[in-house]
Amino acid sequence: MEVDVKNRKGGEFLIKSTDYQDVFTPEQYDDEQKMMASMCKDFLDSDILPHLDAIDRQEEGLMEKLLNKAGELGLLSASLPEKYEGFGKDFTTSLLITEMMGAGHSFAVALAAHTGIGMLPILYFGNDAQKDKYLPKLGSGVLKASYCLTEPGSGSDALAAKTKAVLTPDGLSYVLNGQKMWITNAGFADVFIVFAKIDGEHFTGFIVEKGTAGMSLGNEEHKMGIKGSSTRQVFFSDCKIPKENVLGEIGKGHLIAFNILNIGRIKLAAAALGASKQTSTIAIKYAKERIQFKMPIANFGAIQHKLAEQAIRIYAVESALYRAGADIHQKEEQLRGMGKTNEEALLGAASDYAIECAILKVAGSEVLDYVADEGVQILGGYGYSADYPMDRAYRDSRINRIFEGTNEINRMLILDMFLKRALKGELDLMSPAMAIQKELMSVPESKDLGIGIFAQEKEVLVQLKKSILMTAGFAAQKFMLTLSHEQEILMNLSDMIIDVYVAESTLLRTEKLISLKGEKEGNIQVEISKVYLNDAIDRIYLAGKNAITSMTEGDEQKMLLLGLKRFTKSTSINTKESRRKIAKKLIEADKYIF
């Protein structure tokens, strides 16, 4: 994967401009990452969705069964260094094998489960010792692994944990009773990371594994959907563990819970993405295939409307998903560089860029749903009956918006970091907040667009920066302290910030496209970015609005108002006759292409 590495952190594209040189896009996979790719396809069409329903049941020792293939395959040691028998493949490619194995259904979540949270807490904070004995088994799949750190009384409020650790007289062991729930994996699971507090005070993280005495299992969870994912309550009743399994350093748990969560999002979004192509792709086939009025439906405007709008978004989703991967290598390489392990640059690099994995985790889960719904919807009838696929997406798709933190923790994680990063320095935002305020009083000059091809949509951009900078720097000066209480202000905030990121994301990676490919080749691509960001305006200015007169009122609010519409202006395109376009250029692949 060639990339330019530069000196950017988290968070600056609400502060700086990006150039499409600066960006890594699907369009430029090597050879090996479309090898990868070309697996994992063949792995999910051979094992995968034929047994689809045999999964769902819960067919004893199928989901272990393919698990273990999935590990002669390789898939569950890509990113494991070589020296524990992986493949050491880079932050971008370990994405792309995610993506791919999203449209997996319950598998994609057994499966992230245990190369992700099951995995990489012992990979980025167990010692040498835990790490020889573990990691080969987990990569190879001989062991499984599972995450418990969710209980009856703490879900988003992780630290309030009553699972208790109490180390025994000896000083040998520590003794865990408690209990966890919503645990994935868990009814074959070999190896548990547990979260607990020692003395009812520090929380911290062990390794357990299977058969520990004193931890025993609840039945299998009935849920709406992932129905084939094993997800059971986890009891520890004097459940001694040695004092070696202690994972990180004690009383820092915390560390360990939040970093895997900024992987775990941005991944989380990468499964997504996979999940909305391919439930893009049953859509269009149906809607070629369904005749009514004598005709198939895809021919009806109503019908093409909602094909085109679900390739819009999964487009735009993809381009700042691979967008901030990119950004996440770079960094790592950066760390490297600077003398970091392996383990010390990827979580260096995940945690500088946390608000992009929050932002994705947002935009991915809320496009794969929108897709499934609209799914059912252009399937009729037949989109609400168990015996068709969308029945399946439609289930599989709501967890992800509870997922990694919900949504609406995600939402205001994104502001709460902006700021802190500010009041650390580390993100000058009084500058540019300061500027538009006397910019506010001025009268608004004429500028010279430049070139390009999106050089109208490039100061839109910037005119709608500003208006989050406006909006935000506003609600930080009159809440100060008190604004982590005005959630629904955070909120709309966030809502700006994902729109403005991802509309970005898009605009850049069509011009890169182009820049690659030529202009014929990147033509619709324009249409995707230019209707993408055409809705962004709009529901930017919506949640400007609200936010402004939540908080203001008279003047002051009157001013804030002129503000937000001068900077959220833009010129109007016609919608009807792009979506067309993109829909006509779908149903002739007969599947999502872009």
The other form holds:
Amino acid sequence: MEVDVKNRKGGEFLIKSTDYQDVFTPEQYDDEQKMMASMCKDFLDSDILPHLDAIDRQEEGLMEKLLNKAGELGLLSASLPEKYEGFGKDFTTSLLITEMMGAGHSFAVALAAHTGIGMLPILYFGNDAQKDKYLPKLGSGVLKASYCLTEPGSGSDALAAKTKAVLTPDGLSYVLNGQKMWITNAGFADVFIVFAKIDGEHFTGFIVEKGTAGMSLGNEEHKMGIKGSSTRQVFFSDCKIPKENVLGEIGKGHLIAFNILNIGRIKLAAAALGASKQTSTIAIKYAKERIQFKMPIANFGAIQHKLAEQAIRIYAVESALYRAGADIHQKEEQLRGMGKTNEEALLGAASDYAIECAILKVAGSEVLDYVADEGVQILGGYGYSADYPMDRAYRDSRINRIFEGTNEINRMLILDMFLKRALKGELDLMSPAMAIQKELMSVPESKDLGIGIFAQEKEVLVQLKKSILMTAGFAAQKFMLTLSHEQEILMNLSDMIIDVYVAESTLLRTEKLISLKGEKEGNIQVEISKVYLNDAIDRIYLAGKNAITSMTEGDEQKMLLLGLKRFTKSTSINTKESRRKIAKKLIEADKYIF
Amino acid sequence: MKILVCITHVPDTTSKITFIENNSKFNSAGVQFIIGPYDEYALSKAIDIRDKQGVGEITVLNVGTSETENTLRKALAIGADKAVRVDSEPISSIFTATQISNFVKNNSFDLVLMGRESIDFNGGIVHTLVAEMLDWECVNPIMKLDIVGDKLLMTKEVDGGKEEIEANLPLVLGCQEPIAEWKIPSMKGIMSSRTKPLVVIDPIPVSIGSKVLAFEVPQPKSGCKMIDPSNLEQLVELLKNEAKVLN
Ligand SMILES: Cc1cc2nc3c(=O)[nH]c(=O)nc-3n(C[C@H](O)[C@H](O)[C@H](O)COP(=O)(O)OP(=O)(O)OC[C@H]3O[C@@H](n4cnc5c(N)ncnc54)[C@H](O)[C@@H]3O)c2cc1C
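To complete the pair, please output the form predicted in complex with the partner chain; the form predicted alone was given just before.
Entire complex below, previous chain first.
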């Protein structure tokens, strides 16, 4: 995989344009990546999809067996360094594997919890002895992992955890007391990453092994979806663990929790993408087979609209996902080149792109929910039947907006991170915001468009970014430190940012696709990109308007709204015709294909 | 044991089949190619034999153009030791069988395994032709294979039943399910497939053989009609006059 190395920074997309040559797109997977994707598909088709009912019934030992098989295939150790008997694959490959396995419903959740939040804390924060002891066995699947952060009283506010750790008088052990809630894989995990406060104060990570006296499990939770994924409470009652099991530094547990989440979030988007593609394919096939009024329902415009819109959103979020993934990979290489260890490099890179990770978490989970919801609609009554696959797709989708930080928390984080970076001088949001204020006072001048297939669309993007900088800049000035109390405005602003990032990524991907394969190969993708942008403009306008009207009055409001209008101007395209073309292609292909 | 597994490079079973150039050529645009499913049984069985015996070597062979190399790589990833590509379109069964038997003559093998048939042209005769050209025995299609000492015990599917067969090496066998379980390539297999040898050899000339002039896609079946059981007369009438299967 080749990506030009440029000195780019996370979050910079809001103030800079990106050249299509600098983005990585799924069209650039190499042969090995394609083979790995195809291996995942074979594994899903042979071992997972035929057994979804048994998995959801939590048939005794089945999930462990499947995880073991995944271990044999190397899926658990793909991104583990070779030193720990892993395959040391790059970040893009690990995203691709996550995407492919994302179609595996509950199994995908178990797999992601094990390889992500379960294993990564030890990889990134463990000392050598801990890494040597656990990583090879976690990579092979001999040991299975879970991650215990949430408590009954602390979910989003994770640092308010009450679980306590106290050093024994002999100084050799810690005694844990407390209760963890919603712990994925708890039923069969051998290794638990547990967060507790030493002396009720210093938030710290610990490794607790299954069978440690004083640790016990609650019953399986009854859940709306991902029923096959083990979710239980974990109780600690005078649970004594050796002090060697402290993970990372004392009092620095939040660094583990938050850093792991960056990677977890972008991976969640990858998994949601895989599930979305599968769900779209189910809908396409059904729409072709279901006859009403003497013809397949796929012939109806209303259904074609849905099929096309599913594809548009999937393609869009996929473009953003692999763009961000490769940016992280590139940053990682750069940090490694600067002498960082492998672990420091990936963590540093993910933290640099934490804004993009949060954007993708929200966008990926919401695309999947859209696709599943319309999937049910396309199947009609059969969509509502538990005997058809859409029922499971719909129920399993919903969790993604809740875990790995709820989408509300992630939306607020996006803004929070932008503002912090601006305050620290890492991202210069001020100068462009000032320039926009000046521009607002002047008469709009007509601009020469650049060249290339999306010359006009790119100019639209430049303007859209101005609309965000203008609105966010005004909000920041007006509320200063109390902006965090204006959550509604933060939600509006983050929606605008998410849409701009995704729309830009979509255009860049299509431009690259055409440069690689020619215009004919990319003609439907051009339609997709244009429709996405077209609709994003109106969404951005609406979010901007809501933000502006909720913080201004009178002339100030008038001026900002005029500015918003100016920056969110679009040319009209015939979206009906575009969607019909997109739907036709999907129907011909009999599956999601872009 | 030295085993040769011959694999086909065929469109995925869910592909949409269309033709171009006056219906003389398969339209491969957008089509996903796979190892022929029956050939994959043959390959899986070969791996089982090698791994059980702890010795031996598996060579996979395909007669095809460079486009088929990914398919060969996948066979290597699944577990074959080396790959050979005879650089030519597989023009006809005779052509393909000649290339295979020539390769077998120039290299020593104990056993040649293939699928019972390819799933593109479904000729189902290459194993027989190869055996004939080599003057070996051929059994096809076999569903079960055990090696006991130097004997091969096989179960063959025949019309309405099964046949138990015993034979000695060398042999050419056509395989079908459930002879072995398909194997999924592992990460390790995929990564090592890049370093395993894949040799390209030139085809030898073949004078006889057939050539496809045109293909035709069957018309989709027209919709079926549901007749209420109480309307037997209407059914008979339709079978007589519309379907014309009764007179
Ligand atoms: C199936 C499942 C598996 C899980 N697996 C794990 C696991 O393996 N390990 C683990 O540690 N945890 C796990 N979790 C926990 C999960 O991460 C939490 O449920 C999630 O973080 C939300 O916390 P909560 O449920 O307490 O909701 P709350 O935090 O109570 O949130 C309720 C609502 O209020 C909103 N809200 C909260 N705070 C704010 C705020 N400041 N401003 C605005 N809105 C706010 C939220 O967005 C949400 O809409 C899992 C949960 C589920 C359901």
